[in-house]
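The chain that follows stands alone, in the form predicted alone, written as structure tokens.
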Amino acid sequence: MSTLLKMRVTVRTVYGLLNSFRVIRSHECTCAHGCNASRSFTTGRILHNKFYKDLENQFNAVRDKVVDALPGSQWSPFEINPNLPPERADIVIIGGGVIGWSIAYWLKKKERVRDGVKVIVVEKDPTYSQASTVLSAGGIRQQFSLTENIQLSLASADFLRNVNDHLGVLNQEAVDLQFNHSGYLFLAKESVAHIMEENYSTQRLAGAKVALLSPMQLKEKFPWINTEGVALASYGLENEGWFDPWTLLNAFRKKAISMGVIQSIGEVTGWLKAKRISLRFSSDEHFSNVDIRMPNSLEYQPVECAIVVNAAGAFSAKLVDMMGIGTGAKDTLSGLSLPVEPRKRFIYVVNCPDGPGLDCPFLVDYSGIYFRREGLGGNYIAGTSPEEDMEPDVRNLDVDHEFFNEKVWPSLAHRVPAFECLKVTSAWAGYYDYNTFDQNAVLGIHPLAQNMYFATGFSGHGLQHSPAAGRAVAELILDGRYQTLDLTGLGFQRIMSKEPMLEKNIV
């Protein structure tokens, strides 16, 4: 403490001597006339005065960083990034997409008191550059086969017709979803016709409003329609068509954000096992602590959690492997890996004056491509899926235009002739989190990780999900069991058991 008295004395006294300096210097001279004239020495003054100055900045300085090292002040020899994690959470979600944020805003909606419940969602591309929810086409349908999937559908187009219900922020302007709801278009082949009819009997004993239509129905309402090759058609009469998925996700994160969540920039580099309990048929692992590594430098937070949250997509299971579940013998408990690898899909944005007008749906043909109206003007985005043995090179996501001519517009011209006639104006790809099981969604603990939550491998339907989805883990974890849907069937244990839950498809 002397010392410290002794340094101020001394800044205070240097301080004193600056201020005895501030002399103008001048000489004065009197003339015969009578007059008294000042004339100043200006050579060097300015540069004299910026040397005392500067020196005056450095005292104040010392004794600024004095004052601060004082007993009861915060001052820290080591600078403290503020953009660090808190070093501890309750639960901590990893992936930032619109499922990670939905289960954010779920856990905060359903806890008991404000600030209960601690949440940190970590995501490594605060730019959503190469993020799956924002590349997609942005579709939602009730025509699936599994009752799962059109329960998690209709939730989710509740949800979404009442956006501002639940994503509205106080003092922000209304979240507008741009929903368009001119259904889905489904077309089948006659081999596949008995698929779509079993399909049509179990969306609408879940609820689902749909329609089939003949061939001479479907050219009756969609006249720009090739009939050709057509046997039936379903068409989804309510909840069904596009919206914005940036708008989605972007509401999703502001209103957790507004609830307490917190946004982590960030990439998940390393855990901590708290204890491994080894039974006689299966071990639990449980996991601490998360390692948050910070953009762009080896800076790093360890977060200490009780749960953690696998929502990271295209890359889920490269947060598994990080863990080093499922390394163990094949066909074993231990073995049991997440199916999950990313998947690249492309989208190409065309346009075409004389394509179909205001009324046109989301036209899925049985030949395995798509297209949807894109705004106005004539612009139109398409696309299909790859053959198996074609998937395209995931490393980036660099757009094959050459796929575009052989794969897509071929059956786009067959379908709608006016499309002979279109024009590529722009295109992008991006990933889908491929569950390679049965391309359905893994939700649920892995028993090999008792603290641990998978919302992955949804296969292309997660932003059209993540709202009952989001609420559905958060059930799981808050409450113990599934409340408003059950979807125990889409867990790991059908992976365990070998037993795919496969949809029924019609392409």
Second form
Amino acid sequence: MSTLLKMRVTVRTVYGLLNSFRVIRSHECTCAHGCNASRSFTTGRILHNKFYKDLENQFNAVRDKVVDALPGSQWSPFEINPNLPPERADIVIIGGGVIGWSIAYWLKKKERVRDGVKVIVVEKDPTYSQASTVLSAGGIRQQFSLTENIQLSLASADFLRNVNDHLGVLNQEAVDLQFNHSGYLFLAKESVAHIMEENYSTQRLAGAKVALLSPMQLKEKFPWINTEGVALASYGLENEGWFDPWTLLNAFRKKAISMGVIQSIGEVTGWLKAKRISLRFSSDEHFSNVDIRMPNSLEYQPVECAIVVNAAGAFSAKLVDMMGIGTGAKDTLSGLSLPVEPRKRFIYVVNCPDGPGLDCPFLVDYSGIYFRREGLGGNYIAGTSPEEDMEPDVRNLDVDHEFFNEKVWPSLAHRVPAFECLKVTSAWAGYYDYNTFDQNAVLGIHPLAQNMYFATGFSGHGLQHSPAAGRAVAELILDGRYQTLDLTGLGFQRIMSKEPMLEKNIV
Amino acid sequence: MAAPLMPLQRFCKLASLHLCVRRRLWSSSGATPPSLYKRLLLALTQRFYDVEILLNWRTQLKSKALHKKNAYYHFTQEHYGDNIASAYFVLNMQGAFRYAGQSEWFRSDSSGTFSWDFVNQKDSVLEEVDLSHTVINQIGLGNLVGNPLHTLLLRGCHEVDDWALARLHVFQDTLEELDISCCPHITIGGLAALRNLKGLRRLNVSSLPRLCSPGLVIILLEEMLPLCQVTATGYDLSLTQLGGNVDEEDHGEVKLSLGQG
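Complement to the form predicted alone: the form predicted together with its partner chain:
Every component of the complex follows; first up is the chain already shown.
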């Protein structure tokens, strides 16, 4: 061993000057079996290896390219954005809010075979920074006056109760909606008490668990309320409360994606219309392509589809305008536009350590203000709807803090004296998809756009009605008519015949 | 012959790797690792649709069986009356009950058999019901409606959740004692629904694993139900649970976490 080492040193001193790698290589071969641990101090071999390795890599790259360029492969000389939506789909849902994802989920749930319908959900803002879903107060109630709305709420509450049977994904954590079963409490003054009684009987008839309270009972149940001016109160006992909208949205999204729905981040910018000869109307529109533009770029992908669902919430009317529907003369069919516009609503977070405790319901006063508990640390969220002529600017989501001091606080402090000393800790604003016609949802097909379904105009009830409304729209698309709940009354027919379905509000 | 076995072989190799890696990941994160069986199922479902479908069927069957057990006893109710149907339901659930004005408890033994004497008392109503460690859920509670229940024991029921607590308003005039301890699905959202039970005298909310900041919740419960004696054991109420030592620096943080509670 030692002789070998010596030999190596001598060989190196003799041939090292020549710097010929062949010699060194042969020398390495001779002593490779004996001196594995020795280190070579030359650079020649490494250089040589690098050269050959580079060459090999180049060859590999060329070979890969050639294989790619062969017919039948996906390669193209232009770089392709991997986030582009597919070129064809059966149903394109515009709007990735809770309604859109709910429709996607129900479409997949109702399909008979795996991948029976190819559904794309298009959402322009993956952060949901302006989405009505996540900026809502998250309440669910049965205390409506229209049977359709009560039934939608009951079906949705049933869905939320079994949310894990519906939206649980195998091997994923169970969905926890953080549902607060605190009920809604509506307060009515003398002049509207009879409406509340009527609504109460409608609600009981539809199966909602609601109780009427006299001012005395109200005071007994909620001692912190000032019952001055209250003639009657109606209080939800079951299936009412509030939950976390983001969790529901995400659960719908995850489940739908796990069932094969394709999510596409982008904005719908254009349409391709295919005019058809129709016997019924002179200009019957049919959409065959939807252009989806990628975020922050001019690149877009036309998606060929059979059915378009407009679930864009507050911005659904913008889409309809883009399509050129409803631009005709007024009082004709071609002038029938979607009566939905964005409205801005403020929600204020207030802190009041002496406020109502754990038994604080979602209180809605006849003056229009509402508030509910938020967490356990003495925080509450409150708000109200401004008057029709005082609507705030909807171009941004800035909060008007004066509005709280002028409109919300006085009524709030009048109803609950403890709120006289409160502190506004935070506030946010969100959009309502406000239906200017009758403040109720618009579900179904536009008479002039034969393959466009609407699910919009919920006017603030979208989140709580989303599970049942999604099911209804999916039934309308796949079965051709409503199967579980008859919501024909919420279609375009009422807008055509100018018969609004107004809620008999006590506010 | 070997060709069809290749994917399976590859899968086995991958699965073993996957399981080992997973174990290491979980052990570092402090959360309890799922059992080997669960992890094997996870690995299988990620590769084979069939396993996923089988597992989905299993959950569906389970929920169907649960639904069946809690179904409304319409036939019994029609033929024998409300209270007999309720009593029959309780015994079928392997629970126990006591008629009003009697001291004798009817219960079914561990094999689920019981004597049919209770059928003869058509006019009595149920006063105390013990459904501890049964599979009763929100729908099953509907079978007890109509009885002026004074006591309802739901200790350790896996299917009692917030929705079931919200349903308890049907006993709001009579219920005096309620035991919902050790129910794994109850959270603060359901406890808020107990405000309807203004007649409640004794409430046991011990050892609810999903209750966050139990100290604060107990105070709020006592505030909400002033006449009620709230029992809550099995919680670590020392201040250290809120995250380390409470010294001057940490004080603000502790307050904050309480506030967000």
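Residue numbers count along the first chain shown, from 1. For the two forms, the rigid core is made up of the largest set of C-alpha atoms that agree within 1.5 Å on superposition. Predicted model, so just to flag it, every value in this text is computed and none were measured.
Relative to the superposed rigid core, residue 58 undergoes a CA displacement of at least 2 Å between the two forms.
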